[in-house]
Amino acid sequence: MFKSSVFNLQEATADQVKEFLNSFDTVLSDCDGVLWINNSAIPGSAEAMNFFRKLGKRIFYVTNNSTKIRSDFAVKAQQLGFIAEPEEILSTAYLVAHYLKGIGFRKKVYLIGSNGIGDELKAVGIRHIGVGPDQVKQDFKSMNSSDLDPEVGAVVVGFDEHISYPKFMKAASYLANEQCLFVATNTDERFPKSSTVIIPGTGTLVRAVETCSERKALVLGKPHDYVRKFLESFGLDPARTLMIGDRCNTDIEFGVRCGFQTLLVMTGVTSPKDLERMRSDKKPPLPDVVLPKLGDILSLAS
């Protein structure tokens, strides 16, 4: 109703923001930056998003972090005070095993990430090597063949705090088979920041095997097309989906190219200057509607 308009919807009227709560009936919620930071969240989203589900909406937990597993997800989103079931959550670790089962993949796993996506991975029987550290010796180029595992038949990158010149050597290694597949969850520049210090995201190490490798990725979380065509199972109308983030460039993205209503909050990755570029530019994606944080839409409903 608000198509790309990135209008402040604090400044809707009642009959208007009555009409926007009206116009969705499934709503799809980034979490990092949105709902929570780090194990903190972020006051009024609990609130709002089970003031969704009051009203009748079908609630999705859409996020690219893939360190856990959908229930420890869903036991974390409980604990900040969310009404969250594992069979609503969307994690970018899930997306991983669902595609390789899908696909029938029954090699090894090479994985630069962590126990969340391994614990995905185990549950659908697919075997996997390389979380945790992986020490760089004093000749680091002493790597032969015989470290190699040759049952290793994909590589995925997905978050890893033991990132190494080793990892990226093994990944390369591994990639210079054409038949070995490159798999990565996202895409994400950095973290949600909770403090002046930077974290580094996904993307960062996506980028870094890209690189040495020679290869792309494909890469299955927002905004990219695996997560659209998964969604798409659950019989959801474009029209009358609404989907919630704090990045243009992967969530607000990602509602835009499945013709989603979009709603942008500023709790995350945007900042106000970036909002007011955004306004000034207008180069897409841009969302419909914007709030300060999530939790504001519940004054507006009352």
Second form
2 protein chains.
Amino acid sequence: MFKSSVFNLQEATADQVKEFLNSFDTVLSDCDGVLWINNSAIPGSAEAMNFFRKLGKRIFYVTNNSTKIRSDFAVKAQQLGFIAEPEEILSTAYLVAHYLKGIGFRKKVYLIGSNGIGDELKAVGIRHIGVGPDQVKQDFKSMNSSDLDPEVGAVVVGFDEHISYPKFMKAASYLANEQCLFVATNTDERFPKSSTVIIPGTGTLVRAVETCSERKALVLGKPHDYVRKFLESFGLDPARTLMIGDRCNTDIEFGVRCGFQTLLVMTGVTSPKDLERMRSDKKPPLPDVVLPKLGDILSLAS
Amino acid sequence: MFKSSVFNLQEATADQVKEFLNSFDTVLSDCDGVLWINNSAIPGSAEAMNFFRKLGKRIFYVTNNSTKIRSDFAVKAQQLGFIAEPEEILSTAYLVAHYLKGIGFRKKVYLIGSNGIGDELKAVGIRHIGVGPDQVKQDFKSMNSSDLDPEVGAVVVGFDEHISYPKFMKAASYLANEQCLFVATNTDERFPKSSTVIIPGTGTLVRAVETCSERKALVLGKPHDYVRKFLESFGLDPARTLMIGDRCNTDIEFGVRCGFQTLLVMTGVTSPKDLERMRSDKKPPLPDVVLPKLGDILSLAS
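Can you swap the form predicted on its own for the form predicted in complex with another copy of the chain?
Full complex below, order starting with the chain above.
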């Protein structure tokens, strides 16, 4: 029923809402723009997520944000009123560590990123080169192979406010070795818009490293399907999974690629006008159902 | 004769060499990898260029390097034995200034680049925001619209060893205004390889700014055809023009796009092995003629 076209849940009958709620066992939700914006909860979102939990749904918080470790995300969620355990947080910093651990990676990581990734790597016993500034030398051209650590076997790119030319140079130089892995957290072009200032996202840095290394990164975050593979190893059934998001080109694209049902809310990046344009252009990925805000599910279900 | 397939000039008869030399009036040559490598002349290149000049050819030095002003390039060329006037140097820093001047640009430039571009802009009376480091604040998220200069009407991206997150942020924020121009010097992924260290090229920074601004830059350097338009305004005849380069994906691509004859030399980026692979794959852009090094033309012509 919900796959044929975008359906505004607010126009559903009580039976249709019930049918919808019975159609999934697992809820994956994006965080920023769906549950909260920066440090403020979006009204009703915590109640809605806790309601899903009460109905017996398994809950996972799926975020492309790579700046925090899982337990910090869980604390933030709890402080904003969500029931949340660290094990339910699928953040890209965690996914990077889990991925490298899973393939038996034993070398060192050259990290473009922040403490979120650094600490998750450390937690699984993977060494990395450190985080923070790496400023230009007197003459960057004086860099030579003695500035490269022969122990490095992977370049990881996440969000890094200390990005610099020497970091691009080192990343590209490590990646000149075909054996060196190239992993990125996500490719979001920018963060949700705040007035006139644009906050470049991790995708900006990933595209830069892809350009100078002339290689493509393995991207673990949405819309890539690593999270599905990860969850399927724990018995996830894609057909009975709901993905909730605020961004068509990451969250909904991710859900569509993975065969999940998808719910778009209008509290973040994609605006009603964007959606209208996408619908009239028949431009995928379109969500199955849509709500102004996640909390609206509560009055519909009551 | 020279258009049907890649022709090794060393296998030409004396008459064919003569025919080749009579087939063009204007010589455009790339610099790094053809004429010199860093600060060392490639043996024979100066004599070859000076020989073309003696034959009455018009000479232009066409470089994607944006770090120097024209007169500095001319001095460098002269010191390495080339006859060269500043007016014969078509460097991307100069092209940016010439382009903006030509369209009557009167606002200020937000510059990701170095003194080469800054000084060329200044020479034509265009204001810019300055060059050098722009480091991260205590909290980059505290940046707001008061950090943006309302006078800025163009973002120019060239080579910048002081690239930083705030620079990406400001560039993307200016470019959020559709009226703001977006000009790039070139999109070279990296500099010619020197052992194990990869030197990221301007293309790395251009792709990053294109990603976070969600816009495409107007690129003035090779392989884009702005140089042809520029020279045609001075009466250039593409059919009687020879482009000499060491890189198929910039120099030769540029020559092919512009309808010039093309000569590839093997003293820079594209190796004989690369060329062989491109020939067997019939993968364009292929040069019309090829020489191991530019200086080889001298013994063939004598």
